[in-house]
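In structure tokens, the next block holds one chain alone, the form predicted on its own.
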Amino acid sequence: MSREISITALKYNPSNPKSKPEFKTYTLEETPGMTLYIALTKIKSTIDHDLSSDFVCRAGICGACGMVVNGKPRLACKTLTTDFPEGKIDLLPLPTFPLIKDLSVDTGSWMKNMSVRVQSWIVANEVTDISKIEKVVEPSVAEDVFELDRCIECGLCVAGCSTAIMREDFVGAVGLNRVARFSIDPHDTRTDEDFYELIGDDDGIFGCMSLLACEDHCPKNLPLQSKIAYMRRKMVKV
């Protein structure tokens, strides 16, 4: 049986100064297995043609619909809109992300600059050979490695990140992340040393104060706790 759901979700535009903001409220039927891309794509296309948010896969994969869903960064495309027994609904967009309007932000930006701030590739002191085979990697090594290049850049562990709110330019754990795969690479040559010039500062890892809320929104279940705990202690030595 079928029940009525509300969903309040910011209204903004920054770029039109005839804007304010403003929260608005549509009420809808929900469907089996209704998450909340449907939700929102029946509210665009039925109610409201002006509210802005972001899709692309629609599977968790490419993190562009990141938003804050009572209260918590969650991926738009992986909650249930069962997962209220209320059926109330309050979307507001990403926090520390540059707003675009409504409840679409500009993560892009961010993570290119956040990935150039980190040197996010391979650093090696040799020429690669491409008629040679390539290095042997232990698969033990390559499962980390793997296991780390999982993240899809979706924002939520920003957003949830209580530094990233107070300190504009801290990598966040997704920048901390990053710099633990290619230090756990064994194609990057880099030190320690050469990564504590990276991060070695408040806006990198000691500016981390240990709450995990980016652990805790991570869609991808990410080992961000331990990562960063690593990297620290890394750091801490040098």
Second form
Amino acid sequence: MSREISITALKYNPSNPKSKPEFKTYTLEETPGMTLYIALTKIKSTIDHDLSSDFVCRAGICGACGMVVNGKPRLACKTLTTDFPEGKIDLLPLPTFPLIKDLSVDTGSWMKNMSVRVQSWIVANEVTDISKIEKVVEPSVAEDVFELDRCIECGLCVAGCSTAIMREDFVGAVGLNRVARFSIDPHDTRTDEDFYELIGDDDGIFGCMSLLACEDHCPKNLPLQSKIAYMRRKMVKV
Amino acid sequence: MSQNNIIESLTGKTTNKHKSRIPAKLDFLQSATGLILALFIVFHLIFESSILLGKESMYALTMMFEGEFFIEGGSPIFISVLAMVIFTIFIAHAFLAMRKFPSSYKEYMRYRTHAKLMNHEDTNLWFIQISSGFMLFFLGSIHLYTMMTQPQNIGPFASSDRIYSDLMWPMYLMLLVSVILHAAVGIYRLIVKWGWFDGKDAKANRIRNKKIIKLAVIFYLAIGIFSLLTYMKIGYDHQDNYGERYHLPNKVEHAN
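Next, give the form predicted in complex with its partner chain, keeping in mind that what was shown is the form predicted on its own.
Next comes the full complex, and the chain you just saw is listed first.
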């Protein structure tokens, strides 16, 4: 038997001078297998056409639908409404990212800036000769790199981070994960001294307070705890 | 003023065009001083709870720390020197840890609202750590300064008189709770921060380590509170003889 659920969302459009931040509650009938993404789509199509939220893939791959659900950063498409037995769900936009409107935030610009800041690409000193077979990479090393490459840049780690909440220049677990990914990649010839230039300060690795909300809210279950510790151990020795 | 400092403050780079290594050193020193203090507390609380085994045990430990095994009768100066060393590390740790405190209304309001909404255990633990750390600025300083300047006033009767008749027990109760919580959360965070005991399954080991530390908190709070109650009972019984020192049966106590 289906039940009624109520979803309360922040409504605010910072680009409209007349808009005032307010909470609006929507009541709807829960359907089998309903995710928050489905619930929001239903609200937008039947109750409030003006409510804004982001999505692309609907399958936990693109990372676009991150929002704060009953206080915790989550992906709307991976969150079932049945996870909330009381049937009351409060939605907020992800903090730390510029608010576009209602539940929609600009994670893209933040992630682009982060990528540039930590030089999120392979840096190799040698020219690749594509006529030759490329260097062998140990499967275990490749697996470690691929594991960290699973990050979808949804921003939940940043939204859960107390340092990022207080200090807007903090690079976040997503940035530290990026550096860890390239530091273990044998294709990348950068040294620890080079990586120190990217994250060796209080806005980088030394700003992390190890509260691990990043690890606990990562929808891809990335090993952020151990990889941040790994980078800290390396950077402190430089 | 050093030209290096001027250049670094303006450009963010040292004169050799590199980032300063100071943040790395500060981060390491914050952990190192915290670890030393936490280990000190782990043993200190065990030693001070020797009163639970009787006045003789506490007296024997006091004499041991006063160096009785190599100076006849011992000397409180060793306690004073130890307190001075710990106080120095304590001040250094406070100075380093303060860097992480919320430093404005905006930072505090954002952090607290976020923490309350999220209700994430480790984030909440950090609030316990900064609150207890703030209390320790004052409580720890009072205790360490007392030990530094009055090291002769340690013993089954002297400590009990200080706690009961000198009305220091409220301070010691707050100090006990603050220091145990601060040290416990601190040790846990050192473990995750540096990846100690991560093993093959860091997530599972983190849960295990947290459980062990929670049990340690219960153990240390129990022995700490029972010890404090014991000192208060001794101090209550001894209030009419305030200032008198403990004597081992059939032995003359050292001069205080």
